[in-house]
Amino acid sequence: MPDSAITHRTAHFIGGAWVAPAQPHAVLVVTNAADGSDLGSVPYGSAADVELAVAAARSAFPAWSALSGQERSDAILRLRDALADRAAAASWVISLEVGTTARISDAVQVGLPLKTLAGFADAALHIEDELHIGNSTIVREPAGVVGAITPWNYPLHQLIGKVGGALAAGCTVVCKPAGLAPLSAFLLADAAEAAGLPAGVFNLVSGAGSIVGESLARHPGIDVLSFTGSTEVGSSIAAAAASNITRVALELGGKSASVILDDVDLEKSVKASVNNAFLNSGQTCSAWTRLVVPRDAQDRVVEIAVGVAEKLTVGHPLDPATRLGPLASAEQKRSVLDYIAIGVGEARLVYGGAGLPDGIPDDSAGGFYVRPTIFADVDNGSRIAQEEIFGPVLCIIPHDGDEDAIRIANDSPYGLAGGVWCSDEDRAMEAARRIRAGQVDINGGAFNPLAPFGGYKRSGMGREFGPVGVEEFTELKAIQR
């Protein structure tokens, strides 16, 4: 589906129109993760572009926020339908930007955002905008202009989590997509134009985080700043926003644990856990990259996990036979290989390691391919167990009973997600309640896009998705009489 209209963008979307950037000859090159070639380009935005976009969003806010929930819902549904018309293009471009296999791109990178948008359309109809307590009327109002800075690993889904929630709440948006994977955001802008969203309600400025992201974070015209990305960058974003006391929502890193207790089907629980860890080639903030298992079952767990990994064919993301695509960038590949080298000195390598994956010929080495890798006998205090690797690397950590398993799960600077596997529902629920994370699945419970998503500790603050994600973009006012 090569199409320069999709891959080569020359303008930002501001105030309902495509606007030439302040520096028209400066571009940000987008790389094809499959072979390292140039896939496309987008404008290299500046502070002047951000200024124009924020002004457009502020101008549009009074009219948009005054619409009824029904009117905003109808507009979000039109946006959803217009994006659905571009689903194939979005899936194709995300596969090449990020390295996601075509099957996962169709279902998760694009299919899930479409469902999520429909959920936000429904949420716009059910915002509890007035509550009476004593002599007070508590009013929930749109917060204002939202700055949305999004990551490269799930570029459309994370953007929809911010844009959909903000629009449902009655806010207007200025978004900055990740430089590694910005092209699907432009398809969303195309959809916004086709859906007839009022001018200035949705605005898009691409460019470097150090320029466009920093300008958004420091802009006094931003009322809520929503960022998804690394903990380190999130910390700097929050510090920049603090100069204006701007409200900040952060969805950051993770080092999630899948905790297997001693009374479950190992085949099912280990297979599901390995596939979760390696989803999107491990480029998932909520991935269960720590597999915490009964000590006396570790050998059997390793056997099952290696068997699962052996079936994860690595290859070009658009090849139907591929189960794991490349990583998104050369930098990410170097980082993951560095962690694999560290892991060799910290634990027992049982599968994978350095070198090209099986089936990847030398002439494909321009792509960013890494072998799925599994370590066993991992000490939870080691670097590979404590630091977010963001690649297809799984740590198997033995535990000595429920208390020890929960201790290990919580012994992390992060608290984004996790899993518990146990045949006793009450025992599983008790463990899930005690794990300090924003989402915990019991026995493979399915992801729910209507449930709040976010983390404890260094995984961030605030929540996205569903009705709670809409509330993130509102303010509360108490009126006494």
Second form
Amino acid sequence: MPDSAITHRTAHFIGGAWVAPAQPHAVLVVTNAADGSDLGSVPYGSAADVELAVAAARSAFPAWSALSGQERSDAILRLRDALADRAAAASWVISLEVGTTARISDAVQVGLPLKTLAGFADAALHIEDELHIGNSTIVREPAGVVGAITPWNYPLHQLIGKVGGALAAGCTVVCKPAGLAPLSAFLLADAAEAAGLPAGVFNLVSGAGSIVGESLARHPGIDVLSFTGSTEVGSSIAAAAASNITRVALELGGKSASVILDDVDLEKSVKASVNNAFLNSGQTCSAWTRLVVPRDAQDRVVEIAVGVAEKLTVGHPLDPATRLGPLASAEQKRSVLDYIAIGVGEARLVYGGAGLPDGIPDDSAGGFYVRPTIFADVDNGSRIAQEEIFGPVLCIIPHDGDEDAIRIANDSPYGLAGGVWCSDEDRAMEAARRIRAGQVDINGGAFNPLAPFGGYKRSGMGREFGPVGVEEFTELKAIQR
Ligand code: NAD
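Show the same protein again, this time as the form predicted in complex with nicotinamide-adenine-dinucleotide rather than the form predicted on its own.
Complete assembly follows, chain above in first position.
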């Protein structure tokens, strides 16, 4: 596929075919995060396009939902294989849209969704399992048509969490990708076409959140609205969906804490925590952006953390030497720099700060580069510790023992993820249980793509991925005999 065929899209995927948008001349320009140039464009969809897509998904639902789990599983595996054929293209385009380094783009932006899809194919085999309670047989049935609205930071992974779960459950889906990074969703549509998914099972409409997203959220033909994005937009989507009592699943922001207790190897725990915070240039909802450390170890923690940051060569995302790519947009860069300025007034800057990173010549390069930045002696009540920054900015917060550390971790409007570092298994487990977040890793426990993912508090409601994520797209029915 030539590059321009990947980057310049002129039609939506609706009812198994590429359909010209109702307003064919309106486009959404996609920007190259590495230099600020135009990377490509996609249709600027309208409410009329959403109407068509929802109608296609509704008419495909009876046949798709009537397939056996085995048949749906086979179809999902075909989709996975067709997507794997497009893995290099997807990785390339996401690197340029989001700024993710090529290595992380291959492994996480694309490798992870491929694994996840295989997991959904497996989950489809078990969704028909029945539960018996007394004289009741409890069955799970597909919920209907799913509206999927996704963000730009892990564009394919977020989409697959919804599409894979919905298809496994027996639902059909209408997707609306983020305007900043919509191009991998079009590759997924290419894959759906190549895999021979029945017409209308997977539909894609691109455009502005306020038009296409809002139309989906308000549409009475949507049975489950699954949204990933900011807490602010999630709240407005939930309000819009409420007019039809449409069920919503919300995966929202985070301000997660990595909690280091007093008995661990600081080298390992601090290095892993800093790398986690700066993954994808900090544009990760579950990033451990607060590092909560024993007060008397803070100086040593700062030394190790700065050592890690110094090795994070900032540069073009496709340059193999780059460890930290640019941010996804000019707006994102402005917002992160604003937070860095706020942080300078609130805490002790120990690395980075405003200005261009080393090796980035000047702003004429046009890319959205910022310096990895670390603050120490951060008060957990300060703005940089409470608000989601969504850039490479780490807050080191001292604690005075386990109780205090857990209190700090939980003193946040968010509750998406967290980490605990402790040599004693029981003490670590106790801390992990007490952290009010949807995912907690002990001593760097590996990310499990099949585990449920989602948030407490303002990080959202509902869980995605793996077998639990499939259940989100089902209704329960009790049949009494
Ligand atoms: P965003 O909320 O601005 O946009 C998300 C999606 O919603 C986009 O597709 C956008 O076009 C659409 N949208 C915007 N306004 C809308 C409206 N009024 N009605 C309907 N749809 C609308 O978020 P973003 O900037 O794309 O992504 C970053 C945010 O996503 C961060 O807050 C991050 O933490 C969060 N996020 C959460 C998770 C998670 O699993 N919890 C994962 C990734 C990102």
